[in-house]
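This document starts with one chain, in the form predicted alone, laid out as structure tokens.
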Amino acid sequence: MEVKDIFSYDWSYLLPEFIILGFATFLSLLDLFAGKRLGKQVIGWLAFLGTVIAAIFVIINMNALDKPYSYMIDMIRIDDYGNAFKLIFLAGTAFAILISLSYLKSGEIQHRGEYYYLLLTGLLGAMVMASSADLITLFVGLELLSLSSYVLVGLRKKSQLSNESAFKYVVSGSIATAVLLFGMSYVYGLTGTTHIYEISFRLAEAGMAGYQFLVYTAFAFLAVGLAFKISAAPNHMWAPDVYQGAPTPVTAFLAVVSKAAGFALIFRVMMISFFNVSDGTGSGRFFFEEGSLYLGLMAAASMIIGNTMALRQTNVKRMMAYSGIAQAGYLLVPFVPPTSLFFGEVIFYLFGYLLVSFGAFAVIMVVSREQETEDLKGFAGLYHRSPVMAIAMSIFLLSLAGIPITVGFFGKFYLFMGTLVVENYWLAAIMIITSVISYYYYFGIIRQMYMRPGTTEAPMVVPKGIWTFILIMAIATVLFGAFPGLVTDYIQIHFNPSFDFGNMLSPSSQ
């Protein structure tokens, strides 16, 4: 491979990155200064700013790019599969912005400018896990999503529960690093190098040499550390305690961000690194025989303990923290194994899933204000006190249960064919099992807001951003349920859905 210097690349693909970035240390800077003179809403409404303008970035670089374009050795890698990832990264976080906007006037966080640049740099940890091509800057990446999702979950400092949940997610947190660092150690040292294309081929190498052991437990430590970005069993307890305690934009940022990076970081590490690892027998490879088998009873697991659980939850936050879970087993589905249509199911179910959950939780963050309290029983008679917004939380739940026509139900159907081409019969059947398991807890809370007195009924009162943002959220999701095709017709004009592996394990042009 070519050795460049560092003004021989053509960095215009990176801006997007740089961007973020750039507004980051702008914006603590500009609070450092003059926070005081200047109205906290400003670094608010910069920060949204900066997300818009890299999302343009992103897209001229997917109508510029005609194959992957790499930097530094190929350490970091600009294809179309990192590009999709970026839009949900920066569609998620500028909808975190927006509903924090409001969110932030109650006054429960003080230090309102660090919110908005801590979000920022956590969306640049995202967008560097998903163009990573190597173990080293991947690993700098997650830990920079992951520091800024500490410190955001835990910003309440008043709040008990808040210093609780962080505490809980700091601890949870190093431990899944400190395994997945050790499962790191063991394809370095099968390998000798850090760079996952080169992986992939040397770990082939080492099983047919008869270290399928090895292989094996690097696989397992790498699969336990990762199912802690996606809330994935068997590391997924500490999604409850963490998604009640944080504040209501912050859960929905790692609800969808952070788990949609989770996944990004599972395409690169797990499923190109050990693509081409033989069985030793020569009849096989290993990620389509013993690693697709362990990623399956992942999501088998994942489906079961998040919809079971949730059934025992009255705290709406806590129960939507279980059926993430739940959403992070149905998404690791297309994985087991992954298909032609691969690409095009995880994209397609991440956008819906970004729609649903930002305008839930957009609707529980008025709920629990409004009734000063996160229960389910805070949703008894909203129908009565604000129509608009019991309808719109309904749609919100039907996709979520995957009920025609949302785009939540096209997403699991898509999975669930995908599932069918592969002859996974029993992982299509725990799919559906699981999803009319949903059904109790999802309409629970929709028997609440049609069928239950609620305290008072005096129309509720919606700022009138939150409530725009929630119409929103609520046509796209019943838009892009009768026409799926808006969505795939993209994937596949602009990212090339086609998953073809031995495409995505070719060099990268330089």
Given for the second form:
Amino acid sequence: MEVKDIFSYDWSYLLPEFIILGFATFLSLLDLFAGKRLGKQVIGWLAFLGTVIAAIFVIINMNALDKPYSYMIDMIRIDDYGNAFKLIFLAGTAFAILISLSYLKSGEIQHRGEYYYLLLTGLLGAMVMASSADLITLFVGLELLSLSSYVLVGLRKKSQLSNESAFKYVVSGSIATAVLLFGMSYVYGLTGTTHIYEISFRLAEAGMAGYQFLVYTAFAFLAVGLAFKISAAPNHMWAPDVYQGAPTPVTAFLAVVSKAAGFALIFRVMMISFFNVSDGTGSGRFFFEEGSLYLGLMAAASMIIGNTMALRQTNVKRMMAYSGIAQAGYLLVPFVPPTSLFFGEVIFYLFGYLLVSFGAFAVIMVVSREQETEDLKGFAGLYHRSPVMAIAMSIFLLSLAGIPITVGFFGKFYLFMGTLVVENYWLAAIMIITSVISYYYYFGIIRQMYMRPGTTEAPMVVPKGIWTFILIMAIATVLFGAFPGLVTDYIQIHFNPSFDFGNMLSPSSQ
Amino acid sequence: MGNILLSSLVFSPLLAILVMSFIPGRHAGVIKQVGIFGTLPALILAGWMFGMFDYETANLQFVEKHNWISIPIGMAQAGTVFAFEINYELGVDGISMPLILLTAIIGTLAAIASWQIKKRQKEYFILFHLLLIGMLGVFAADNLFLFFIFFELTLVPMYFLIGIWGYGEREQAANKFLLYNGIGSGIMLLAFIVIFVIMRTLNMDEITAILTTPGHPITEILTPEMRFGIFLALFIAFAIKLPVFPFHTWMLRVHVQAPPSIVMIHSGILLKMGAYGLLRMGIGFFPEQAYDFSTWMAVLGIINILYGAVLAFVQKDLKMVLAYSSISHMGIVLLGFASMNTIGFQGAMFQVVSHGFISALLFFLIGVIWDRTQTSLLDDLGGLAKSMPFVSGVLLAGGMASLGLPGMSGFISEFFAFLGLFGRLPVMAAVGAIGIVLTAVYLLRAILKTTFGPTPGRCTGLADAQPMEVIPMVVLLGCIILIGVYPAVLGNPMQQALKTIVPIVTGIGG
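Now the other one: the form predicted in complex with its partner chain, given that the block above is the form predicted alone.
After this comes the whole thing, all chains and molecules, with the earlier chain placed first.
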């Protein structure tokens, strides 16, 4: 393949990225020059507007393209796989901005302008991670997201906890990045290219040529490095500290957008690169045998560690962090090995997780703000003080636990189906058992809200904006739980016809 | 057919929920009235449908079917999209119709018994009606997915009803309930999804048809070992609910800690969901495997009978006596199933309905006694016959029904169950029959201790039953005697449905 003249591409397909980039730049300049005069809310609303416009262009792209569009040998690649993830990132960032608008009023964060455009640059990083098939671009996207997140986590400058968690995040994040790069260097060393589709063929040749051990080593390092972003075992240790220390909207951003980006990357890099490598016996494919088994062990470990450690937590954000580790474990299940249900499963589950996480974190934010503690006991008697908040929170928790009729239940049902189609009974069994264990701590919050007396009976004051947001999330959680077909059909109609494995796995024709 | 009769029945409690949610919580009296009258639509519809029910056919009646969810597999083959379909399917046959009526009757009576609820009446009745929807739905569902959703729908309200309105150790009881039943549901879900991915349908009738057709193409995938595995999973799932011996501890706690009105529901209906599932799915889907397993079922049944009876004899708490008595009586259900013939099945289903009425009556009486004496310990009770002759009389009658006095429903069911088993496993039946003697011993001990003998101070000068309390007693006792003297009222509708299961079983058993 030869590189075309840079102006011969139709750059309009990159509009979503350009818009986010433009808004980030514009907002930083605006903050710099007019920050004093403008209300900080304005910057927040503009950032929100940016995500909405970008989302519209993503949808336009989805309709306009019926096959992947590639820039510079897949340096950037617009396909349905990426578009689906991008919609999730954009929605996640938009939600983070919405819940921040009321959160930041308290003046806890001194640098509000930075806050919003760092969210946007993080988003841009995530979007690049979802729409590239080249290790270099992917890595740049990953770093853009990571660096933005590091700053966001430490944004509560006056809070020791926030500083501590930012520091931990930077250190452990850098180590993970180093591990990832180390893995990538093996891949590059074996193949001499960073183009994932090229890698796919050359790695297979390298495997045949007796470098199998190096191929496996590369796989292991990549897996461990990528596990960091999705906070899956064995690279999950940072999550509780960081989730606890970060401002709550940032925690939600990390839990959803950053995690989803990690999943987008894992599939793109791991699956495609190693697709053609044959396994040790030469009769099957490495990725579908040992490789996915390795990911399956990661999934199992994450589910077990996340769900059992969460039992002991008294800080609700730490608990959500362990819950998030477990959720990462569930989300790894469709990778073991990927089936034709894979895409629908992952997108549906992420969609549900998006609604539920933001809902739950919004409630946590309101409650911990009002009670001035993030302890579980802060939820005591919530039902008597604000029934709507308590009921909404219960819905989110039931969804995380996977109890009908919520979007989380169908998500898990879908995952079960996917894993039982390939007769992975052991993974399904672990998923079931750990899910039941998780009931205990999810219902721990519910117990506090309904069955324990709070320190006060006075009605809780919830800002109107966030109240509406939480209510909408709760309704959506139940609605899509009762009619999951709305989402599965959307995925089927808008993504699947042009998305299948053949399309995904082969380089674009241009 | 545009038939929505069954849906209206199942969802009729929603009406009461809707009305109640607009009544402020402080109007406890109004809420109680709405709560009680809100159960009437279901009762009237159930009674009407029972009247219209056609005894002559084994087919499902009042069938409803709508498309609900489709899960695309994503591979379009020759232009058609291949998808897993999940439909909304309701229907009743001769087994589920009586159970729906039972549910509706006990639902109304338990709502009347809930008159004694003294705190947070609004929440109580809303949850109560949600529970009612779940229970009605379980018996009306003709689709495994729907069945599972309704099954789980009973879980969450029960958790709250035990945990908020129970006695001293209510929260532990609620947790134990949740975890045990969570495991049960998890195993059940696993079995359902395995069935789903292999057979591509969740409709119970279709599954039964596929599984019981000799030489169906599915046989190649579904080896006998696999069939046995699924059967065993279903058996364990429903055994936890029933409960069968090693899985019974949660149920004791619930019986002791939950408020009397909820124990009426729990003992009267929720345990029966286990029996229903076992017959409909365990035996109905896998008759061959059930036949092979039936000796074990009989053994477990005998353990249940004897273990329950012996332990009931040494209990100091009247509630515990009845809880163990329930275990013992559920053993008879297992024996009936183990007989694998029409008479035995009929005995088991009779026992299910009859025990539903009897235990609801007995627990209602315990509630009445507790209301006056604040105790249910046998040592603290005595001589109630003097001050509460009516209550004592009904208690004695209920006890007689429970120990199988001819002319009451308990006799008929035990007679049929043992008659069935004697035809197949005479030794087992003989051993099991010892349980009947023990039942008489422990029940008479407990009831005589309560109603006669020395009268402790707290048991003097108590008010006899109020009109509000007389209604449930009379209705329940009436049902018990009606089934006792005219068993055809129950036998006729069941006849055809049981006849369709049995030939398959005996055809295999020879």
